[in-house]
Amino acid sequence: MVSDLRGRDFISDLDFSVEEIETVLDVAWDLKKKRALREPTPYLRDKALAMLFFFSSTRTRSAFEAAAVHLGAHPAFIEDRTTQISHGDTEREMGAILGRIYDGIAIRHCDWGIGNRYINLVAEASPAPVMNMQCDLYHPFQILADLMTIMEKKGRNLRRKKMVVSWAYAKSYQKPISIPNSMVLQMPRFGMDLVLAHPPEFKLRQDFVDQAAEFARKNGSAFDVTDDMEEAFKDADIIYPKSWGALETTADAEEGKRIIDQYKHWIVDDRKMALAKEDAIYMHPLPADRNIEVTDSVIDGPQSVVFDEAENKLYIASAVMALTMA
């Protein structure tokens, strides 16, 4: 266990080593147990957390606010439109000012080509640790909540467990690509056999795919990419289908919508789930486009663990805050 992560930023999934992530998981499970036993955990009493949102949120905002409260800290919810950012406050000014006033800064900024750069520039100027609540490239807290959930269902030794990260159809908009990016970077580090399934236009950045393949090679596991959703599902232990935009193909909303609408058959239903192992689990970070992206019978069925994922984000956020803001 790594005992000192104080002052560390958590922006990219690779900012923490595997050993450091295992420490986060250990602390998260301890905090989950303590909450079940109604034991107080005031590790951050008299601390304050700035939560800056450029993008709407339900589960992430709730998890971070509740985590701060459980740790004895005060969470400050800040929408970008209620600040002076539009009137000239730069990233470095936000980092220097919020970092002096608050003990930690958490930011959600998903604008394509902007979000990750913004968070890193804030972090460069901030004396307080900066946490990425999701950007255009990464969603590290979601992926650790997913990892925690998988370990609760499948055991901590995930070597050679088959996980499918698949694109799925959703008609609402070109959703961020950060979750599949983070998935392919993080999960092979824990020995899982990962299959990435998507139509040709929904590719990830090649350097991310190359890193995933290298992590799999080092860990003696497999990493495969396919454009066949049903083939990918066969004999899987974990099914994680999620819509994302064709952002590496086009950033134009109308063109992206035209491409997305070609693949309405990429929906998760009972027939596709039956291709996986009998005890396979269905995962989704939510919100899902019901009966478009996934049928009610799957997301509300016995194999679904979506609410466990949502709850576990609370404990991951609590653990990272406790370790970095103390």
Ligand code: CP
The other form holds:
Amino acid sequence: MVSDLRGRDFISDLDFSVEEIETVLDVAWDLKKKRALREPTPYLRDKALAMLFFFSSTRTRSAFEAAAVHLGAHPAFIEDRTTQISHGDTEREMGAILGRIYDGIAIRHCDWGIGNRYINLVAEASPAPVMNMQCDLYHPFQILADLMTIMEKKGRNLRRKKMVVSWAYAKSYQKPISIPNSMVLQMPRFGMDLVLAHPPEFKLRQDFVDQAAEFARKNGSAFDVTDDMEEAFKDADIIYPKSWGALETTADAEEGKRIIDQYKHWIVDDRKMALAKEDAIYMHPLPADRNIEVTDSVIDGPQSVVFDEAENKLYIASAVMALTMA
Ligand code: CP
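Next up, can you give the form predicted in complex with the named molecule of this protein, since the form predicted alone came first?
Complete assembly follows, chain above in first position.
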């Protein structure tokens, strides 16, 4: 167990080593247990957290806000439109100023080609730790909440468990690609056999895919990429299908929509779930396009753990904040 993460940023999935993530998970379960016992956890009393949003959120905002309160800190919800950013506050000024006033800064900025760069520039200037609540490249807190959920359902030793991260059809909008990116970077470090399934146009960054293959090789696990959703689902322990934009193929919204609409059959239904193991779990970070991306029968069915994922983000956010902002 690592005992000192004070002052550390958590922006990319790989900012924390496997041992450091094991520490985050240990602390998250401890905080979850204490909350179940109604024990107070005032590890950040009299501290303050800036939560800066450039993009909407239900779960992540709620998790960070409640986490700060449970730890005794004050969460400040700040939307970019309510700041002076559009009138000239630069990334470095935001980092230097918010980092002096607050004890931690959490940011969501998903704009393609902009978000990750913005968060890193803030972090460079901030004396306080910076947390990534989702950018165009990564969603590290989501992936740790998912990892925590998988371990609760399948045991802490995930070696040789088969996990499928699959693209799925959705028509609401070109969803960020950060979750599959973070999935392929993080999950192979924990020994799972990972299958990445997507139509060709929904490829991920090649360096991320190469990195995933290298982690799998080092861990003696498997990492495969396929364009066959049904083949991928066969005998899986964990099914994680969600939509993302064809952003590595085109940043043009209309062209992206035209590509997405070719793959309406990439929906998760009972027939596809039956290809996986009988005790397979269905995961989705939400929000989902119901009966387009996944049928009600699956997302509301007995194999679905989507609400556990959402709840566990509270404990992962609490753990990282308690460890880095103390
Ligand atoms: N999964 C997720 O990040 O949800 P929100 O966009 O509601 O925060």
